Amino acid sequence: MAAYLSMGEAHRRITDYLGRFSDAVSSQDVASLKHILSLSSNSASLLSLADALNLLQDANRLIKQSDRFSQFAEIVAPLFRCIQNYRLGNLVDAYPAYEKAANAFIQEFRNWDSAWALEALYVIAYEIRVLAERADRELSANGKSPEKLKAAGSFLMKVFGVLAGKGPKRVGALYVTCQLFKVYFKLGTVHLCRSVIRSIETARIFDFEEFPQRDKVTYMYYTGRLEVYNENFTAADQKLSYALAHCNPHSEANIRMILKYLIPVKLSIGILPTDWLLEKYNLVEYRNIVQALKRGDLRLLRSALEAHEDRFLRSGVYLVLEKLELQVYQRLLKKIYIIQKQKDPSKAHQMKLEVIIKALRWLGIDMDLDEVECIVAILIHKNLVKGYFAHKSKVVVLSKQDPFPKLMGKPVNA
């Protein structure tokens, strides 16, 4: 603890940091800048480093006392603002000294003609995310609108456009799209996203396939959730699935991530996830709503989409979930179908609406022979059944040639 350190030994401690980090830039060691520049590692070191500077007071002197030190002193005196201030909790003060300190190291960063810096960049950019989520925090917490995270995503604005230009240093691009991606979804302004995705995906200076892996899979994944979010889901079912094909396989995490979206895509489109699936992931929340696709049970989705309603909205999905219902009409109608294919083959594809609505009453669901219609209407529209009305006699006539279309992979009336 600080009560217990000598001045020498803050001192030292503050020379040894500065020594430390003018040898990474020097030697452009950016496994040991990563390390210097990490506030949210709360390692030994920093914590050691923070105590003495919240002792000694005057490390600012220390910095101009050498040119070895000075020369990085835009950078380093607000960082060491901000490590006094996290030591003691004060995030919200800690996050703009850190901002500066940012800067000023983007600005050291875009003189250097190499990359060699990069993952320090990559180090940069999740820190300010993060200090600025848990800022925003305490501003909340003390009754005080939360601003923190929105001057995140415009510093990060910022680093992109130093990226995102010819050279090795483009490949940095996606990684900190992917921190906005973050902020953006955060912050419920994914309207933001269309600028950013732009550029990765029309401007000739990238080629994705040069990205490292790790944020091409990031990236497919937020992606893939604007593209649910926009109700498109072929495109969703594309980079979802890439992102699952791609994923390390060890991340389990990460794994039922991009599976809590691309199950209810693949659903959309007809495909059902196995029980073992939803269990490995522990993604049960699922099980009954494919039960009742399977059995064309309307009472079991609703009640399931009713008992697990909070996280299917907090996930975005509670709405393509629910548009799940005329999937089930057409497993109910399909079901009656193939009883009365059992009875008498020859009056199979005449279905009277009365037989539906007794279905329905059996599940305890009642509905008058108006709303009935209207559902077989608009599943005929939908293409899940082919046939038409006689409307005189109240009867559904089947198509003989296959009456309940399988989707395909392909979503409803594409």
Contents of the next structure:
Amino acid sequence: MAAYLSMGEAHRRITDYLGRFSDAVSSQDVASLKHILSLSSNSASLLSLADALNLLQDANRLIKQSDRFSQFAEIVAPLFRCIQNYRLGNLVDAYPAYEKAANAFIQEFRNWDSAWALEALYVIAYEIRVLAERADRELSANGKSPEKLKAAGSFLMKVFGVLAGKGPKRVGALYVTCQLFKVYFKLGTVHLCRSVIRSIETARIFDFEEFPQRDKVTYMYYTGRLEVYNENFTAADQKLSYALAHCNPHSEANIRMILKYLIPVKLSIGILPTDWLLEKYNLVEYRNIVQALKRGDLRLLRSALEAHEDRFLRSGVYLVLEKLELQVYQRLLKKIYIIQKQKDPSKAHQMKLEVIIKALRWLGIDMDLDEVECIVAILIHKNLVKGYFAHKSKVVVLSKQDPFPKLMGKPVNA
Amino acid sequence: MVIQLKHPPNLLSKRTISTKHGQSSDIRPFSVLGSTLDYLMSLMNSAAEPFETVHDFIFDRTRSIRQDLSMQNIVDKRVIHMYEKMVNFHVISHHKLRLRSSGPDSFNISSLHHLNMEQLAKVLTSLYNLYDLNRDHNSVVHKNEPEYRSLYVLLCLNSESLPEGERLSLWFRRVPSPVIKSKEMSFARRILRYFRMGNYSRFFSTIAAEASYLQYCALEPYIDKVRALAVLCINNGGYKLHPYPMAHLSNLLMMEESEVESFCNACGLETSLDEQGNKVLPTKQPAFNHPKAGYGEYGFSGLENICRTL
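Same protein, different state: after the form predicted alone, show the form predicted in complex with the partner chain.
Let us now look at the entire complex, which starts with that chain.
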């Protein structure tokens, strides 16, 4: 297509872009500035600019042409290089050029007193991450070590530093934090989230309530997920529930993402979601798990975990769900107890280990006496069962009062 | 520490190369590094010196081999086998240093143990990166990758263990599917499940039946922890009039009977004899405590079988 582009037209497009850039800055027009900096929008104007740049090859001359443009040379020259590479599909070279432009931009941004350009900065933070991800994919595909996303993380920390001050720009810090979370989660270097979380939550310059709602929801979603991975279920419940309560009710995709982590947490503290909820947000992978908990059906829990193993491992909730087995055992024993109570209330509180073995065999699970005794001992230890076991008589003796204490919104004892 | 062994002199002088000043004449070529490493590994079983001396010697020299490899930026398949050997060294040291740490030099050895864990974490991370970098496009995993990946799980049964360690939930996200489905990883995941749930019965029987020597060495520190949990649960949940037979306990916990008795004592519990003269553990004793720094005092009944897998 460049063959159909004349030099004059190329000149015009580039000069036009430069003009729009400098006008946007001088009139503090953040909407236009956002548009100009957004690479991933793949807008027609960006693509046509890219063609012009690739034809002309030496845009620097045009930049230096007038003072109006040359004052932004440090930003625009690398940005042009980036756009050229981007158009040619060369993401590995596009990324460092964008980072250079972004770096020059934040030097200018620092000098502007008001926070007028904050949304443009958001665009830059977003683009840095997304470009780096694509560059790393390209590196991996060519058998090289991916390193751009790591660099993006360092750059975003720098941006965070620029916003972490007393002025009006500080409300942007949470957006950048969320971009950092996404970078660290992608890289698997999740422990790096700690320092930025500490800054947000303990620095006196920040007041959490001042941040934009959308960023607060994203922040609570990510920090909630971290609590899930660390198995702090009370804190995870609190954060993910916040995200759910303040999330845009029409954004079903976001609600689904939050529920994906909130449901395992709720299950761990004994709260079961309704079938309606699972259907509505297409979280049917949890359906059999909920059923297993209701019925004390160990086989169903294990088969549900196996059926969705990949999905649960990728989202990182597998280990949490696996631990629900203890609650399933509790439910199973409770059912046996109820049946025994119906047959002979005076003897119901004594449960032969053999009976438990039989119930498990009926579910297709083979367990010997030692293991059943062990499970009973653990359930007693964790206060899921009240009573004691008599080794010689191979019997569990349940407490006459409340032998199967409910979790009451608290996780099982560690 | 004086080393009495006779080494090929050029290969093994203690070296630390600062990355700024390493000259190309100082860096050993790949084939030399390979034979050096093989020689070092052969020293592992030498009885001439106490193990911590041998460990220290090999520790420094394998670290310098890694420096040479990384300065030459060798990251292809040839290096994988070398890193696997170095992991073997650190994992087996993990086990052997524990055995040595209830002696007179225990403070020094415990710091060697800690440093060894740190290096092990680094070497494992590098090895996993090498596996990822060298994975073929049809995503066939490297022959030993399942076992070496399983070691991370076993080292981290209790999430806080590995320095700067990634939570297992996060770590599993990036393990390739063929590794997840492998026999070695399935073993590790089951051991993890039994550990987390406190299923001491299956924990021990599964280790005896399925662990490789490396896997055993990696998870060994947790064995006494699970034993303590078992004793705690039995003491707390067992019927007062049915003291628990020690013979049965020793089978359950894969320990010699004499060792079980000493272990119960270390937990603050007393044992006694029943009417037939069998040793028993009375339950509902009030004074349970977790044994202090339970380093390497107690064996594992199935260990000879496991060692055969080496």
